[in-house]
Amino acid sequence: MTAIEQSAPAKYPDVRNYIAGNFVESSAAEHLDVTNPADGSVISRVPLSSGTDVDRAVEAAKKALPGWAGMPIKERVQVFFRYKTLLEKNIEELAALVTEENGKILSEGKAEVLKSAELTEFACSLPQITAGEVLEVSRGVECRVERYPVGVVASITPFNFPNMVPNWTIPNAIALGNCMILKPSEQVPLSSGRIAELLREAGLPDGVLNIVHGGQATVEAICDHPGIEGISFVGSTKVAKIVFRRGSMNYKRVLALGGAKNHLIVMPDAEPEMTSGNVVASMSGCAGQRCMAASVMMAVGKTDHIIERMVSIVRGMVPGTHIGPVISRAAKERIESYITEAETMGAKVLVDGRNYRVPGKENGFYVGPTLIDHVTPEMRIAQEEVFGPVMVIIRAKDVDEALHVQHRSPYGNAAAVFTESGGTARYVMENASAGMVGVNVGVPVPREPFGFGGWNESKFGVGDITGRGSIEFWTKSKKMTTKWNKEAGVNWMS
């Protein structure tokens, strides 16, 4: 029995939960439509699962936990060696599914799946990275640290990366011995089913990964469930705060990643071609629906030549070809309202993506790439996360003024500077209030083994969600002290 069996062109049957190695019907009384953002068509329905479904998933995970956690890590990661191969083998199908449910253009879907393979590759290296520490701390006395799984954990993931973000957590958490309940976004539930099928094909035992689909009630049931020891979340800051607070109140470890307002500081000496291309790509990639997208360009001094080049690039971009739709009609309307409000307040729209229609896909949720100049820091569009292909340009007289604007943002996911000066680059890297910074890089996402995680209201909890920083979150350490030799004597530690 598979997660999605095509019954008609571009239509899938109702999505089902995945529990104890099988796709099963939810107890939900309500379902939501799953929509293809490119043309507005309904492609499936997803259940709004209840606490009863979460209970079933937790019981399956608890049953699988002793056998999985008791397996040596070198044996556990063999599943992920095979899973990585399956991701690469099925990349065309997986990318097409991402495109259909999320709207990404196909090249972006493929890039997402390749990143999932890279994340899985890191998990395969965990036996070498997590080897226990041991030291003879005094004559005849030895101390060592060993890592143990947290237990049954949950991962709540967003709509913007249906394949990649689940793989931020699944490989590392499970390879480290945990059993997981995944709650994907109800807007993009199809990719998670294929992930489960590939992991089952790779040899993952039943119950180690379970998937429960749903909305707010499902998330609340996860936060409240006494059988779940840890939760990771990726989404808006508003919801990240709620999940962090509710999960922590129930004595769980929680790592919740929120929104972003990423500032790119462009200096007058920046290389024009590279800078203009990178800034536009950062703003428009994945239709701007990524927490690392640039949304504010701080134009320092005489940078009009770079802005003019950006305008030329953006005008040459064709929605439906170079850029996909946003996730929903509501998102399109919200994004366009930000643009209209900024224009009303005096900002100058250099390239206008409002009211865009793609021929043959008139019902799609497209917003064309948009550049807005002479935005002031007080405008809502300069402060709030728009989450669309929109770049606002704020003028600054020097780098300190640009950094001052960046510091005013409550977020702290990413920041970058474009310059040919090593001194300026280092100054921005040291003084930007962000967890991830870049020099001449529009999307400063760390590659494995470096972890992903922001500062301020972009992250709640300790540690990172990927890379080495995730190991501490997904494990608990046990400290062991042994004394065998009588020469060790007796002291205050005895």
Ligand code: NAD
The other form holds:
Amino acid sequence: MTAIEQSAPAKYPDVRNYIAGNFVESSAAEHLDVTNPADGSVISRVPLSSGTDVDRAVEAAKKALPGWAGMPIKERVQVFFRYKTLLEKNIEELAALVTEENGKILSEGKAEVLKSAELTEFACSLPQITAGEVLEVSRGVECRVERYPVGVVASITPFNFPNMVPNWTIPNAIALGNCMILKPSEQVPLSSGRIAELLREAGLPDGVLNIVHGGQATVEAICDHPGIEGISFVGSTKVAKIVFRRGSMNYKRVLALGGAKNHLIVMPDAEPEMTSGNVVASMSGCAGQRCMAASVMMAVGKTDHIIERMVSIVRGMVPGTHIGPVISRAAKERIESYITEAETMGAKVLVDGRNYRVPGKENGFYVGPTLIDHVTPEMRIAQEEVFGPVMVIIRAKDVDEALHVQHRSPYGNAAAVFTESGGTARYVMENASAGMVGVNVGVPVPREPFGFGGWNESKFGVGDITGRGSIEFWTKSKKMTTKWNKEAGVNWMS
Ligand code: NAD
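For comparison with the form predicted on its own, kindly provide the form predicted in complex with nicotinamide-adenine-dinucleotide (NAD).
Below: every chain and molecule of the assembly, starting with the one above.
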């Protein structure tokens, strides 16, 4: 039985867990609807799996671990060479599935799958960069460091990148010898089933990757399970804190990436066309549902000419064509209420995306791209993560005032500056309180081999989730000291 098959009345049958290489019924007492955000239709149902399902997945992973971890890394990555090719070969279908369950437009779905292929390419290079260290530390005595998998690990993922975020962790963690339990977002559970199928086709042994669908109770069972050694989490800060605390309390290593409020500082000398296009793309791409989306523009000094261009670009955008819906009706209502509150408090709505209806898709969860000027740092919309296609503009007299507002945010995922001055660019790069900083780049996502990870309340734990920074998280090092020198007088300090 595959994860996705045609069946009435929903387009896809109920989603199943994936354990030991098979799609199996969950023991869940409850299911949630999976909705296509573009038209509000129910396309499947997802089980809210229990601790028993987590137990089964852990058993399968434990069983697969000795064989997989014992395989040389050069052999393990062969699966990922084949998987990368399969991602590329199936990109149209995988992107369409992302669009169907998440709502983002097809070109964004494709970009997401291409990024999954890039992440997999990095995993294929791991044998070249994880070679251990060795040194003769005294006469005839050698120290060496070797990396070992952590063991059975879990990856808990959010709704906004159904294909890419699982691929932040699956290729690296598994290529490094771990066996994994994936807990996808219950809002977008379909893409993960296809990922499992493609990995199976690529030759991944049964039990190395297992998928348990569900929500809060499933995540809590993962945090509490004694058979799971490490957890990566990507999602909101509220839940990142819960998972970091609960997993750490149970003595697991945890890396938990949280939400964001990303500031773009636009200087008066910024190149107007490039800046306006980049700022709009950053706030509106994936309907603003990216943890790297800019949501605050710090307009420093005379920047009206740039704002006017932004208004004209945003007015030309057509929801349903250039911008997809947000994930749910609740998200649409939440986003629109932030706009209304800011307007009531005196902010000026330059382009209003509220109450947007796409002809023929009246039940879709659309919010049009929205620009709001003269927002003050005290307003809720300036402080909290809105997670929609909304850009607030805060006026600042100079770069220090702009940085001051950025520093007041509890988050610290990304920040960027738009300027033609090298000195100003360097100053912002050094002084922004964020883990990923851009100059004239609205979405400063580090590409492989550089790691992805923010600061402050955007990340809890040590290391990054991708790139070189993830190697430390997904492995434990063993330090070995050996002496084959027969001289009795020579010891390890000689
Ligand atoms: P979310 O925190 O609601 O859900 C993430 C995961 O946690 C899901 O798998 C969900 O089932 C589970 N979960 C939800 N509530 C829980 C609870 N009370 N206890 C235990 N588990 C729970 O996040 P989301 O709405 O799916 O995704 C959007 C959020 O993710 C945004 O805040 C966004 O900024 C963030 N995000 C961050 C990054 C990053 O790299 N920092 C990347 C992508 C998304």
